[in-house]
Structures are given as structure tokens and as C-alpha cells.
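Presented below, as C-alpha cells, is a lone chain in the form predicted alone.
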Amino acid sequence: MTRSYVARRLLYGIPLVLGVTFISFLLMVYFGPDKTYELLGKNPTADQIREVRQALGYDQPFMLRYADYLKQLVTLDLGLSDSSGESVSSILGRTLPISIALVLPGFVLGNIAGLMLGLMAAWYRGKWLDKLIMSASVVGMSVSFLVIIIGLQILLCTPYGLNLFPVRGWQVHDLGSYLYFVTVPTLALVFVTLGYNTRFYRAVMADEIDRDHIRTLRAYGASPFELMFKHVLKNSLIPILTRIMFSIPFVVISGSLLLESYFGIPGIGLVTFNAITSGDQPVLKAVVGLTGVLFVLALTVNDLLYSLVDPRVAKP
């Protein structure tokens, strides 16, 4: 992989960043809450309305406001929260590490377990083990995330079950306390993603097993371990990487939103939930914009990983 290829992929990501941030800003400006009358109350005068709109920047042209928005994202000077008055950058800097620590174990374990189950189902395709794994995957996909959370809480966090873990909270100061608070959210995230991951990885592996070179190796007596891990898994890395990289922004934001709001964990998901309910536009603009940037960066990194897995991708 040459430096020119890396630079080319990064340049290709710039229009994507601009497009994603422009659409998100357009939606927030024209469909987001207008704070003017909320701040002024009933029967404001024309001068009061003009002063507030000027203070909020509503009187500026759209493209100028969009340029200021891009400047905020680049400099990470994201303004102050309407709810607390705290710097949005400091809020995100405090909450984002918590969200990553919360979802990372479940994300990694869910993908590893789904990959292993997908390999097993593909190898025994059409047999009872394949049918069992696929049936369990369908059942797991049909259960609501909220139902899984409530069921695990009752089973593991209350006197009606084992009562081993806390129902809510995040008081982490060492590895032991981290495992104490992260176990139940991790199990919930693994259970809700395992069915989807298993079905996807099984489909990818089954398609690769049908290829001629795999059949030839199998006819010549190659061991199942060599076939599945040295050839099938290696040749399936591009769709696997694509799924993993595309999942990162959604898991960090949407996955943590439900987990944190239900478990009372002070991460970026809970901050986003509170911003939605209170109409805290500076926080919402920052979260939406940075999520779009994260998504585009994931696409760019994904393209770079393609060239490492298959050098032919980097060729012009």
C-alpha cells in the first residue's frame, strides 16, 4: 500500500464528510427546534425577537451558518450546552470514553462469537447443527433489545434472580468495578447482535466454501481447520471488515443510547437522549456531525484495510 493510495482515499473522504455534514445540518436547521420563542415566552416584541435571533445566529445566511458549523467540527469548539451551560467539547470528552468502555466488550465478543458460529454453521451446512444455529439466530433476532435488557436485569441484578450485579450506575475505578458494572450491558449487547452477526457470517462463509479452489483442497484431504481458517476465513475478510467497520458508528451511538439511558450510565448515549428530550441543539449538532464524520472515517479506514487484505485493491 503506497502513500499515494492512502492520500487518495483520504481525499475521497472529504466530499463524503461535506455531504453528510451538509445534510445533517440542513435537517437540524429546517426541522430542528427554534429557540426564539422558547427563550422569549409569550407576546414578545419585534425588537426582542430580532435581538434573540441575532444572538442565536438565526439571522445569518444558511451557508455562513454551515461554514461556522464545519469550523466548530474541525476545531472541536462546539459551543455551550443549552441545558447545563457546559462546553459541549468537555461533555463529549468526558462521556465518549465511558461509551467506548461500555460497548467495546460486547461489540468484540458479539463479532467473535458470531464469526465462530457462522463458521460452524457453514461447515455443517444443511445438517442439524446448522439448522440449530440458524434457528437460534432467528429467535435472537426477533427478541427486542429492551426485552433482553429487562430479562437480564431480572435474572442477574434483582433478588428474583441471582442478584450478582447492579441494576443501574457506573462507579468504575479499577478493573474489578469495571467488570462489575459492564457485565450485564455486555451480555445484552452480545445477545442482541449475535443473531444478526451469525447469519451474516454464515452466508459469507457458505458462499466461499462453494468456490472451486475450496472444493479442490477438500478433495485433496485438507483438514477442516486449514480450510476454514487459512482459506475460507482469509478470503472472506473483505465483507467481514466491511460489516465490522460499518457497525462501529451505530454501536457507539445507537447501542450506547439505549444501554446508557436504561442503566443510568453517564456516557454519550445518555447525553444524546437527554439532548433529544430537552431540545439541546448544540449537543445534538455536535453528536450528529461527529457521528457523520466517524462514519466517513470508518469508510476510509475500511478502504485502507481492503488494500492490506488484498493488495490488488490498491492498484489503479
Given for the second form:
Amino acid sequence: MTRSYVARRLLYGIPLVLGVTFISFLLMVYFGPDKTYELLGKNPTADQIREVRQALGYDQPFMLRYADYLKQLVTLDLGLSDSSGESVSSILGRTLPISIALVLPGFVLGNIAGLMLGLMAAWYRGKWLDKLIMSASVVGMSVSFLVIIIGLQILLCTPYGLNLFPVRGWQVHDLGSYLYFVTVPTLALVFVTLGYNTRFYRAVMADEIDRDHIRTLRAYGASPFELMFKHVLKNSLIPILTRIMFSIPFVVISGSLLLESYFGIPGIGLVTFNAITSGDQPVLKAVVGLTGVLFVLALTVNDLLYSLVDPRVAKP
Amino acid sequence: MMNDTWQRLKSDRYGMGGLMVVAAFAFIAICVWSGLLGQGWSEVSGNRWESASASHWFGTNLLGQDIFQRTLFGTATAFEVGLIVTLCSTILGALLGALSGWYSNGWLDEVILWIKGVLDSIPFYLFAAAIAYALQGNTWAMHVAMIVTFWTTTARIIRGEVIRIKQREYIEAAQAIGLPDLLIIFRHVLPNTFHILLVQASIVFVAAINTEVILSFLGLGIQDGVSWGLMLAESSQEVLAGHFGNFIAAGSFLFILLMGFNLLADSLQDAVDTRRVIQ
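For comparison with the form predicted alone, would you give the structure of this protein in the form predicted in complex with the partner chain?
First the chain shown before, then all remaining chains and molecules of the complex.
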């Protein structure tokens, strides 16, 4: 990995970061609803109106307001929430760990299970096991996330089913209570991602199994286990790592948005959901801007990791 | 080319099954649009939470509206969302992808790639929320959000294909006789990507229907009328009290349609991609 390659990748990230922040600025700050009259009492005077508009920065020119938004994102000084008055950065700091604790087990299990099923399907390609796994994954892809959540809730959390887990909530203080509250959301996340993951991993593995060196090793009598894990899996690491890196911000945000608003779990998703329903602009613009920036960072780090795994990537 | 594709599709049992399911649902949607079915979706025709009976096939909801009528009407909503989003995002993706591929490595290509990179970097539901916020409850906010984000995948695939097509001899010949670029793109390049667009459109359709459900639950979706997403959102309050009508009706209709579309999309892809068929 040459130094110029690193510099080039970092430079490439800058226009993306600017674009992402610009879009969220445009949608939520510039074109967003005018908040002047929400903050004023009845029959405001012209002076009061001017004062509030000044405090909100509405009298500033366009580029200056954008620069201000960028500064907020960089310094993490994101203002106060409209609905609770708490500072946005402290809300995010408080809720992010909960979301990660909620989403992480499902994310990891969904990928591992998808990888295993994909490996099996690719190994037995064209046989009945492959057909069974692939049909099951099409079925899995056809069930909506919302249907999975409601279905699992009926089956596991209500007297109409097994009634083993809580209907909603998050009172976690030790491992037992963590498992008690995290199980149903985790199962939902695994189910909704499993179909897509299995198909992806099978496609990657099937490409790799076709390679000449794998066939040769097979002819020499290498055990399937050794072949799969030592040779096939290792060579398909790049697409697999990319997919995992790419999906992290999406699963954390999108997954937690739905799971937390449904199960009433006080993570970043519920905060965002409440901000959406109440139009809490400071929270929304912070979440959208920050996830966009984080995604671009992940992308850049991913490309740099690439060139470590496969030096050919860095060649101009 | 299209004829071959159709022949291959016809010999695929699963694909034909999927096509029939989609056609059946499309028929329901057309009947709803022309006023033959599902017209009583908003009228109160019974008591609160009646269970299934001959007059109310899936029972009634909280307000006493017939769930079956609402499910039928929801079919039309799903197709409306699916068709609008698919059509607009496919056209947008085809045009921008073709321009990007034709002028690859030029400034236009760079700009389009940059826009794609930016749009792909914002998690979709947040983007939808931001657009809904900016448009302040406009009915079309959901459609706009999907169209603006779904075209990027189509454009990426078309860009790659156009770069390949560009090197063909007939394109060289068209350039040699001095045809303008745009004419070549529209008459000789884009028509040759039609099969890819078809596959991509079926995938976008599935994504649009699936996304509508989630957005409606989040309160960012359908504003007037009824959709399966709104019914499922309604059912999330009811299932705890043991009323499963909404959940079963909307959930199963949604599942069957998505399943049909997924099977169709898969076998379309196989039918178009000759390389995979030979394997």
C-alpha cells in the first residue's frame, strides 16, 4: 500500500462527504419547514420575529448556513432537541450503545448462518440440498420485515403462542435480562437478512468453487472441510468483507429504526422514529448527516483494507 | 433476443408460476381501478372486530370496515406504488447510466458517479424521512424518495453494459457515418439493454412494494387510501388483543405477491443471462 494510494482514497472521500452533508442540509435545513412561528407566541412583533429568525440563522446567506451545519457535524456540537431540550450529542451518545447491543447479535448470526447455508448450497450445487436451501431463501426474501416481527411477536410473546418473551421494552441490567429482551428482535433480524445473505454467499462461493485450483485440489483428495475453509473462503474474503462493511451502517440504522419503534427500545432508532413523527429537525439532521459521513469513512477504510489483502488493487 | 428470452422463460415452471401469480394480482388491481372490486374499503359495514364470516371473509377492523375489501384495495395501492416507482426509476437509471457509460471517464460520467455515490451513502429510511420532512407531508414524498434512490443500481448495471456495447462494430459504423451521439445512444445502444432493464425493473418492483410497507408503518408512506403496510401497522396494535384479521389478510397477500415477483425476477434473470443457462 503506497502512500500516494492512501492519499488518493482519502481525497476521493471528500466530495462524497460534501455531497452527503449537502443533501441533508438542503433537505432538512434549507428546504425544511420554517420554525419561526413555532417558537413565537401569539401576535409576535416584527422585532421578535427578526430576533428568532436571527437565532435560527435564517438571515444568513446559503453557503454560510451550510458551513455552519458542517461545523456542527465536525465538532459534534449539534444543538438541542426540539422535543426534549436535551443536547443532541448526549442523546446520541446515550442511545447508540443500546442500538448496537440490540442489532449486533442478529447481524453476526444472520451473516454466519447465511455463510454456512451458502457454503452448503454451493458445495452441493444442483443437488436437492442446494435446491432446498435456495427455495427456502426465496421464501425468506418474500416475507416482509414487518410481517416477521409481528409474526414472531405473536408466536413468542403472546398467550396465543409460547408467551416466553416480553411484548416490548428494554430493562437490561445483566446477561439474563439482556437475553430476555434481545432474543425476539435478534430472531427477526436473522430471518429478514438470512435469505439475501444466503443467496449472496452462495453466488460468491459458487464462482470460487469453479476455479481450476479448487478442482485440482479436489482431485488430489483434499477434504471438503479443508477445501472450503482454507481455500474457497479465503479467496472470497474480499466480496464478503465488502458486503459486511457496507451493510453495517444500514443494518444498524434501518434495522434499529423498525425494531426499536416496534418493541419500544430506547435506542437511536426510536429517537429517530420519534424525530420523524414529531419533526424534530436538530435530531434528524444530525442522524442523517452523521450516518452519511460514517458510511463514506467505512467505504474508504474498506478500500484501504482491500489493497492490504490484494496489492493489485492499489496499482494505478 | 426477446423471443429467445420468452421461450426460455416459458420452459421454467417456477418462473411461469410467478408470472401467473403476478398476473392474477394485476387483474385484481385493474378491477379495483375500474371500480369492480374493493370499492367498499372505507365504509363501515359491520361491528368492531367481527370475526371471519361469509359476509366478511377476513372479519372487520377496529372501525368495523371489511378487511377483505381493504386488502383488495391494497393490491391496487401496491401496484400503483410499484408501477410508478419502477417506471420512473428505470427510465432515470437507463438514461443516466447510458450517458455515464457512453461518456465514461469524462466529466459527465464523474458527476453522475458522484451523485450515485452520495445517494448510496445515505441509509434509505433516513433519506425517506428527510424527503418527507422537506416536502412536509406531501403525498408523493414516498414515491420521490424511492425513485431518487432506486435508480442508482439500474444506472450502474446499464453503465457497464453500455461501455461493453460501445466497442461493438455496429456502433463504430454508426459513428463512421456521422450520426450524432444522442441518436446512437437512443436508437442503437439503449434498445440493446432492454433485457437488463426488464430484469432490473422486476427487482425494483419487489423493492418498492416491500419498502412501502415499512414506510407506511413508520408513518412516511401512503397518506390517503389504504395499503397493506397501513393494515399491518394497524394490526400491530390488534394482535396483542387476539384480532388477527388484518395481519393474516395483508401479510398473506403481500407474501404471495412478493413470492410470485421474486420467482419471476429470478427466472427472467436466468432467461436473459445465457451464460448461466449453459451452466
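Numbering follows the first chain given and starts at 1. On a predicted model such as this, the values are computed, not experimentally measured, just so you know. In this text, the rigid core denotes the largest set of C-alpha atoms whose superposition between the two forms falls within 1.5 Å.
The rigid-core alignment places the CA of I253 less than 2 Å apart between the two forms. Remark: with the core as the superposition reference, the CA shift of L284 between the two forms stays below 2 Å. Note on D47: its Cα is shifted 4.8 Å between the two forms, core used for superposition. The rigid core superposition between the two forms gives a CA shift for L16 of 2.7 Å.
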